[in-house]
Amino acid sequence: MNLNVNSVDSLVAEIQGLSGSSQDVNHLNSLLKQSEDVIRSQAATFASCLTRLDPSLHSLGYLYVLEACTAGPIPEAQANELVLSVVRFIDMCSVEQIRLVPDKFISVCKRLHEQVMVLGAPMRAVAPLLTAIRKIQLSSEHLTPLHPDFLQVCLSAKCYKIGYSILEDDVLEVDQPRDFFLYCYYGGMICIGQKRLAKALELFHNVVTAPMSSMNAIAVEAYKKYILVSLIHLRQFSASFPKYTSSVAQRNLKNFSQPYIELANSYSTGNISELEAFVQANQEKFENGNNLGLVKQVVSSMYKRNIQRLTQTYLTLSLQDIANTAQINTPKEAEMHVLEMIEDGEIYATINQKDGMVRFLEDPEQYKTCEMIEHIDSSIQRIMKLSKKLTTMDESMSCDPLYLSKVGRERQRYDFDDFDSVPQKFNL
């Protein structure tokens, strides 16, 4: 049996006639594959049948026929209303029937996306997207394509904290390597702009230490913005790898990356002055990259790691002395450093305003408190739930035999005690 496109009168009626049980709408759903090419080339006809059909009814045919629709380029004065259309789908589409074609949906997504930049209204993409992730993902722990999407236009928007909220699942199924460069690249952008730069560092290192075959620009651009706040975050800079890192990152990133590496070479010296001189050198590579900032931060975070420095040494310095060791300017500008500190947790210090004394104190963390137990007890639970999820997934690859066959052929490679024995229990 065909659909009955002759008509936009009659491709409604098919929808609208199954798209009652889910038998109906699997059948449908045959239908119209068969019927695509027809949909596609005669979109312009069809796009009516939008009108006429229910997006919370008959979803899997109206997002065969806005898929079409959305398809090809789309005129300018037109934007503003398919934005409109792919909003409100998405708002009310059945997760069950759009979940039988993921990839139309990812599609029509997609071009949401797109034509909100072109109008230059990132915003009016953020809540559909975040919820066309929650409808198509199949679990909290599944990364969808349009993950990057939406990140990307958080980042556009200066959505940090709607961003943010997506970079709190933990992901441990991928579908495409490139969906999860982007994934982490744009999340450590928001991570960022959240102040969150322990949670960035971690993004843009699971970017640079990811399995490649070929080296690819987000890598590069993350390995830069990495050691940018590695130097901001941690006031240093390893330029060694983790040995789990592939050959290539190791082969080519510092490569692509000299003027980032030398910065922080300059910034392991402790000289202001230097360090200044080099930025300011440097600064048109610096800022054709969108990097500036962040190395202006850099910089500043210089006088901070020489003041958390003399935390080590004394118990009470003048702010005048501070100033001086510090290489900071004015006594004046060295208490507004020390109080960002302060007011960041880096550093425990009291004021004196009288004689301008800084007095450094202990940690006043006791770890006895409710809070500190609940964390800490949240802590375990989160890493013993990660543990099982490791061991079940080592225990799968250890039987995949398109794995073991991998290993076998380069077992001769390696030392044979370097792999788990394969278990008996399977026939290879």
The other form holds:
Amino acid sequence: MNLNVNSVDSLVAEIQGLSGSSQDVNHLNSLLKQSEDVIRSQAATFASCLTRLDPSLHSLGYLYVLEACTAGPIPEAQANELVLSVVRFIDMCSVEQIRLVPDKFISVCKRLHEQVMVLGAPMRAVAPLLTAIRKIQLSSEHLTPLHPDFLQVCLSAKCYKIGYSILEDDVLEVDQPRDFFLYCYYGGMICIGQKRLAKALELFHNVVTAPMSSMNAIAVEAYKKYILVSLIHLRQFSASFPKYTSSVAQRNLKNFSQPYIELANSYSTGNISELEAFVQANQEKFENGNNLGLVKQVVSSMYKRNIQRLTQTYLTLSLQDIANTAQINTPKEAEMHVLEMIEDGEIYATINQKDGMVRFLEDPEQYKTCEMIEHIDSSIQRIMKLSKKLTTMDESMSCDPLYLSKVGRERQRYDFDDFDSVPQKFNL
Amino acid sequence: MGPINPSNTIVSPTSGWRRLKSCRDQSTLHRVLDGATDDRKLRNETLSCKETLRNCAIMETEEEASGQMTDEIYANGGDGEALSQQQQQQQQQQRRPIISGEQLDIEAYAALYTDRTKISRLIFIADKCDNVSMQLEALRMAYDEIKKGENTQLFREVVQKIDGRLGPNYGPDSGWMDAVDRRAEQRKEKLENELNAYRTNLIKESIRMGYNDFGEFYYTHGALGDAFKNYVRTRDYCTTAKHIIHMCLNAILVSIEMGQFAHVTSYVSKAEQNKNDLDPITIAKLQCAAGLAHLEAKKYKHAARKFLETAPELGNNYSEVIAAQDVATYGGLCALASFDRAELKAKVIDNINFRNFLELVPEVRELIHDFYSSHYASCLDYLGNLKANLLLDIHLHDHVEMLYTQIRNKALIQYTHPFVSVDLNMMANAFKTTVAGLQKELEALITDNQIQARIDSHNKILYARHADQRKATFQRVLQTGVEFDRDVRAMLLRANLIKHDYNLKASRKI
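Alright, leaving the form predicted alone aside, put up the form predicted together with the partner chain.
Once more the chain from above appears, this time first in line as the rest of the complex follows.
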């Protein structure tokens, strides 16, 4: 039986009729797929049927028509209206129905992203995209193609907090490497905005060390930011890559980020004036890379690094001496830096303003409070879960025919006893 | 040694002068010097500055100073004019940064060595020393020494350095040079003829001797590179282990002169392979040479071991390279800089063999004992006094600063080690330095993690820092947990990405 797409009325009737049970919906899906081209070619005519369909009940049909309507170029005048209808749809659509055609749903969402950018109101897409992600996600570990869009919108709208909420989920399942790269890159930037530098570092690190067969701009930009964040957060940077980094990245990344590597070298000397001179000289390069703000943070973290080193050596030290050793101009500025660091919990110290003395203390944490025990316990639980996952994954991989065939093929190369359990050649 | 007894100072003008020589009080000195021509005046002057003198602790043996004094007067002709020169020289000496008045006695120093090393050492002293009279003294002795040999090249150099300052007796003696050169020409011809004859006859032993003679010939004439080549060529004609050892010793000697210490090490090990044929003296020589090579390579610990193992049989037998005194100094300083307390006690202080050497240089012996018994001020004093002379040593001068820093750091570390808290004022006293300077040094050591302590710069107290094991463990565990968590997640992700890549390829195939 063919779908009757001759008129708007008949299409609406069909959709309304077949949106009840899941069986009907599946049937409708196959019917709609067949007549996809017709709907698309006459998108303008069918647009009117949207008003007659209920997005929460007839989600599947609604999605097909909506997708067809948004596929073509959209005049600016209609953009606002379109955004409204897509937002409403995302809000109300039924999860079961849209999961039948995820790619259609995703393309609609991507159009939404485009349109809000055209309208210059990225904020309008933040909440709908989050809802969309939650609806289409199979599990919280699943990275959807919508993740990067959502994060980008958050960045543009400066909604770091809501963006950060999605970064707290551990992502494991990835469909497209490109999505993953963008997710990590935007995610890292959002973490920087939220001052979660450790998490930002982790995300950038993931990009840099991700398996890749050719260089990509995302990795290069991520590497630059990785260097800067590493300097700000860890106060050092190790130029060597971990050995699991792809050889392409190992060979090329440094060439693409020369001024940043030099910045790290200059940082490691501990000489502030030298670092400042270097930043001054290369300001343009950093500005072009949109990293000047971070570079400035690197410079100010140098003071903190120098002060932190003093805590290892001194119990008490006058502000004047701190200023002298950390190359800070005045004791007043030194006081500000120390104060900031105490507030951030980076050092433990008290300032005696009367005689201008700073007393450095040891970390007061005694590791015997209930909270600490709970924290440790939760850490243990988390790591147990993680290692269980690792075992499962290991098992599933050792049963994976693709993996086995690959190992079997390379068997001749290394003739180890360990491989004896693996069949010589796994025929599929 | 010790504070001088004022009543003794008025024996004679010279002896009074001599005693005051190392006195640090410049005004006293000048007053005494001005009046030195008049015995009576001097007497009065000396009496009047009794008080000052009493405060002058002069760590100097009288004999040495007096010997030197007479030398200097003698060198300058011993007349009235000499005194004013002395005065200038005295002032120059005052300007030098060295506290010690105990100047290097060049003649005694040079007497320890023979052959070429004597000359090179003298020239080295003349180059490094900024005291004109010492320079000239060294050059004069070098000149005399070269005249005994046949090295005209070196002779020209020295004459150029003297530059006529020592009078007509020490000018470019072209007659002597020509004679020597002519003789050398003849000798070379003779040797060549001999060697050719040997080679046609294919008598191994004679060929070896021929090359050896050539080596010696070049060595005495200063062509060290050629000498080395010829000595090494004898190797193919060595028939017994003794010959090989002989060859090695020659090669070592020339390499040391050339400053090629890599060769020294390799020939030492080559010689040491023939264990059975080594006599104790040769073993001692080889150990010294190896020690020098290690010293040059800045491996102070190895150098110290080699020098400490040197047997007393060495005596004066290796004066063409090293004196027994040097063994004591090099060994002692390297040991101080690189050994820990237990090793110092076992290998230096309780080492009977090495004690014989140390007796030759009482200052080094004293400073090692002072170091071990924690009298750091006195130890550092000795070091300070020795420094000027050590800087004039041809082998040690490059390493003096580094050895001194290491010894000082060791002393600082040892000083703080047993205490929970140390008063920086007292410590600064013990090390004869300022609190600020000490604080800087300690800061560097703490940053280097060589001292586990923290400085209370307000009250000027150093507190030892006892690591809280429990806390550190907790911190480390949590840190490891976080890292493991992060790494495993990253790994799973990468694994999934790789799997995805496979899936893509597989789907393409299908």
